[in-house]
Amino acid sequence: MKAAILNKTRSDLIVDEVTLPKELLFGQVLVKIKYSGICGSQINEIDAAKGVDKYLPHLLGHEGSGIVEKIGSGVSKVKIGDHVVLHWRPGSGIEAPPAKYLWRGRKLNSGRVTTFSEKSIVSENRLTVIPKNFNLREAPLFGCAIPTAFGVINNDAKVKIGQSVLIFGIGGVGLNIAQAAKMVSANPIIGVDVNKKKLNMGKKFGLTHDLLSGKNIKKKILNIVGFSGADVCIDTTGIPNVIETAYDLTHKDGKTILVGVPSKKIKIYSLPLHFKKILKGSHGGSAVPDLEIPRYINLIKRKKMSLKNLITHQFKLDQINSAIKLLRSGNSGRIIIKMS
């Protein structure tokens, strides 16, 4: 099969053919990829944003979608046939020890989940199963986007009728964190982006206000929230001086929520976290992909989700370093890759 390859840190991936293992090990699942989505994480990996990566070479991605091909003992979750979103956060099911594959004779390393690849080897507890009729090319988003996005909303922020959310960076997830937090009724909500074109979309998706980063941003913020500030802040883009914003800009008793992750440590006056004023990681949202999966497609068959226009852009394997320059850019919404 063909796949692609991180083979050195800040480098072009590697699309190469690559060999399976002959058996599957036990809680194992063999799925033929349809669709892979890419997420910022995959860039935080290329460019080795949380130390030294020890797993060269090794396959990427972490959303996608599929069909099943073969399974190993003891998985019962799952049948071949099945189509499957395929998720980085762990559901119920067998926890499988990761793949190896083999790529120029020697160990190719992979995770628990891998979508950047024709065919992978997935443990049985990052699958969910979805309706046959279901968009597979749609699938890859309940993978990370939409489950991190929704779970900030719900899980992780537990945002309340008419409360303020400002969200920083309006990319994928930002994307979906704003339609979350519609569906909610919180108000208003704001994005920040240095793209007009994201927060136009936003606007879509369920912002209110729409804001290019830039000079006077806090004042303008503020002139929208109040003095007091926002009742919640959310940062999608792992920027340290962002984050920093976000923070000063959260109500005293209210939440920030970092998506993002920085590449370098943060300034913060941290007394307001001794009183009611929260500063949170969130880790996937804190998500449970076999019970919110589900649900997120009955409110898209019920028409009150929508999917329609998050993927923006849509390239082949081969083509996968341009995708990942173009996700750099900040010109994208989700983009993904359309395996043969």
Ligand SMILES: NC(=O)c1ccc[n+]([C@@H]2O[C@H](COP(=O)([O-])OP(=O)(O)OC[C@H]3O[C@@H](n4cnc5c(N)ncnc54)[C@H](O)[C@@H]3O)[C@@H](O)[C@H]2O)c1
Contents of the next structure:
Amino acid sequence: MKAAILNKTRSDLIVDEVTLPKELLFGQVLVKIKYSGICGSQINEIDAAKGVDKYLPHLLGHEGSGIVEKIGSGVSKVKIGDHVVLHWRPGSGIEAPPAKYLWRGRKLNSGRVTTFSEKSIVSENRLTVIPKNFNLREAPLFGCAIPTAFGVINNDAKVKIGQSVLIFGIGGVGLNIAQAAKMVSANPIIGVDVNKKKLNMGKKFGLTHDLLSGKNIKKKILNIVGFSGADVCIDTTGIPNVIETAYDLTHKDGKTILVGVPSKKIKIYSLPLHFKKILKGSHGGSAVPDLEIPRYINLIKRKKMSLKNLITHQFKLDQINSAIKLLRSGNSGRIIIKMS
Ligand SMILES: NC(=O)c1ccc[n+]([C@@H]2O[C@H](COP(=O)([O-])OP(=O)(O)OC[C@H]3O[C@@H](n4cnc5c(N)ncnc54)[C@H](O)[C@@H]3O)[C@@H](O)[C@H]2O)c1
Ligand SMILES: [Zn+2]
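Now the other one: the form predicted together with the ligand, given that the block above is the form predicted alone.
Now the full complex is given, and it begins with the chain already shown.
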């Protein structure tokens, strides 16, 4: 089967034939991937933002949809033919070891879930069954973008009706944070981005105010939320000075939530943390996939939530490097890879 491989940090992925192991181990599931999303986290992985990558060469991708083709011993959560979402946050079921693939005669590493391939061996607890009539092209968004964004609002920030929410970075995750903030009646919901197109999209997803990043941004925001700052400030950029600005603009009793992964240290005045101010890094919105994905599907069915217009581009697996280039340019919403 074909897969996209990260062989060297900060370089293009290699799309090539890969050999699957002959047998599935306890708790492993073979999934035929239909669609995969590309998250900002894969850009970080390619760039080794968290430090030297000791797993090279390896597979990647952490939000996808597909159909179960084969199950290993012990697996009871899914059966052959089920439609599934592949997600990186663990849910119920067995935590199986990552599969060992072969590429050009060498060992090829993977995590417990990877999605940039025609087939993938996934740990049972990284799968959630979805109804067969649910759109498989939109389902990858349940693997990361949606549960992270909705979880940031619901689980990490626990936003209350009428609280002010400020979001830096209106990309795949930021757009959905805006959508979730609107659903819990936050107000105002302010989005800041370097790209006007993103802000225009954000307005359709719930932003009450949109601001281009630049000079006087702090003053402009305080003019909207008042001098004490915003109740909840969320960073999805991972850029140190943006994180510092988000922290500074947070009310003394408010919360700063970090979603973007920084590659450098940040500098903050920590005294307010001794009182009521909270600074928290999000881990996938602390999402519980088994509980939350069915709720989102229900909301979509009842037209209370929408995934429409979140996906702006679709590529084939062979074109994945062009897709990554487009994501880096900032000129896309979520990009989907369609497997053949
Ligand atoms: N903590 C977690 O569990 C978790 C989960 C998912 C994603 N992430 C991280 O979140 C980040 C965002 O992911 P994404 O998929 O939304 O990426 P994305 O590329 O779609 O979005 C990033 C957005 O930030 C904007 N931006 C860039 N520089 C900016 C600046 N100086 N000021 C304001 N906006 C700026 C870009 O224009 C873009 O719209 C990534 O770092 C990713 O690794 C973390
Ligand atoms: Zn992600």
